[in-house]
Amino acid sequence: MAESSMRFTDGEAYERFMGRWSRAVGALFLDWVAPPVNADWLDVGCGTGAFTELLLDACAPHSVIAVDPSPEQIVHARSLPVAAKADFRVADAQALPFPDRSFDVVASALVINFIPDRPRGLSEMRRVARPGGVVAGYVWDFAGRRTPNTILGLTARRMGVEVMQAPGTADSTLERLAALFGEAGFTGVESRAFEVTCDYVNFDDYWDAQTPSFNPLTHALNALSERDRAAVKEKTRAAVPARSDGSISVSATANAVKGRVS
């Protein structure tokens, strides 16, 4: 199956799409990583800064630099209160613009699978981490079809819509993430799955959040006739777990990995 290409160019739409999920998984992830206080952090692929804000609140860091390849995401993050506590910059995970041994903790939230050259990206994260430092990240379980977008994607596919595979799907399993970290030279590599649930006010809230303009699935849906698009929407409405008050509850699984720099 061909992989999709995704460029996150709308900060507000991305926040609606993934912000609540990043915070929900991020809290569990940070407890598991158990980073030291007063550490120098690098947040790789920070997006709108949702995870950056979380680590600032939970981890008492000495400093935080957050990078993302999308200028639009960085502009959005810099407009938020979190920008007073973190240094947001445009940068590529495959060529981090920092000297060797610059950070105590290097974290990557919902990003590793999107790095085109994952071994190179992990090599860069290892390079900029100090000896004894930790590098960690988590991604959605795309291979196991346990993502926030899975219900909509499966419904669309069953109705004949061409739904492309997410980038790096094969590397989203616990086994592959651990293997990638081992191959990159990290020691004490561990991996763990986290299941989280997020709520939506109603189905329209869920639908709007899951169909941002930058999502290839949204493009596929927009290419349908109005009748077929409405049919996919109604089939999805029937598939999502709704409460008596109309609110929606959706679960997903994130696979996490961490390792140390010797």
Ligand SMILES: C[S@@+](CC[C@H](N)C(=O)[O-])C[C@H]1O[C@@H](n2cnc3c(N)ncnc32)[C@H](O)[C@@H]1O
Contents of the next structure:
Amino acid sequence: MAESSMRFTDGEAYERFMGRWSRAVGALFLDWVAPPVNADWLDVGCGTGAFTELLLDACAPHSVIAVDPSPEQIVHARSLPVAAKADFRVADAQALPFPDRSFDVVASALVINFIPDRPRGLSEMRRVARPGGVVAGYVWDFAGRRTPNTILGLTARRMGVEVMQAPGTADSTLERLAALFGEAGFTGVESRAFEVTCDYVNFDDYWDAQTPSFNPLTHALNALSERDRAAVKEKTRAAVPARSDGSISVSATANAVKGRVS
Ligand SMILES: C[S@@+](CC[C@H](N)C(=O)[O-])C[C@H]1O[C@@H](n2cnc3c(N)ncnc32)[C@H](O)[C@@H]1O
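Please show me the structure of the same protein in the form predicted together with the ligand, now that we have looked at it in the form predicted alone.
Entire complex below, previous chain first.
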């Protein structure tokens, strides 16, 4: 199946789409990585800084640089209070603008699958990490169809909408992530899954959050007639049972990987 491309061009919409998810998985992930305190951090693919803020609150870093190739995401991050504590810059994982051995911890939250040349991106992360340092990341389990958007995507597909695979779907499994890290030369590679559940005040809250303008699925839905789009929405609503107050919960699985630089 063909893969979509996704450019994150709207920081505010990204926050509604993924901010709560990023925070939920990020907290579990940071516990698992167990990074040292007082470390120099690089957050690769920081987006609007949701994970950056978490690591600042949880890990007592010495310094944090956070990079993302999307100027829109960086502009948004710089407008938030987190910008007082982290240095947000536009940069791509495949060409990190830092000298060798600059960081103790290099982390990437929900990013690895989006890097077009993943071996090159991981080799760059390894280059800029210090000996003894840790490089770690997590992605949605796209291959296992366990993402926050899966219910919507599967419903749309069953109703004949052409829904393309997310970029890097084949590399989103625990096995492939561990293999990529091993091939990039990391030692002590470990991987594990985290299951998370997020709440929405009602179904419309979920629908609005999950159909931002930059999501290729949103474009496919917008190409439908109003009647067909409404039908997809109602089928999706039926697939996510609401509580008596109208709120809903959605669960997803993130696959994480970490390795050391020797
Ligand atoms: C799902 S968002 C995750 C953002 C943030 N880390 C979080 O947890 O909320 C994926 C991010 O990866 C970034 N990205 C895509 N390709 C990248 C690349 N080649 N190098 C670094 N980041 C990239 C996107 O611009 C986007 O902000």
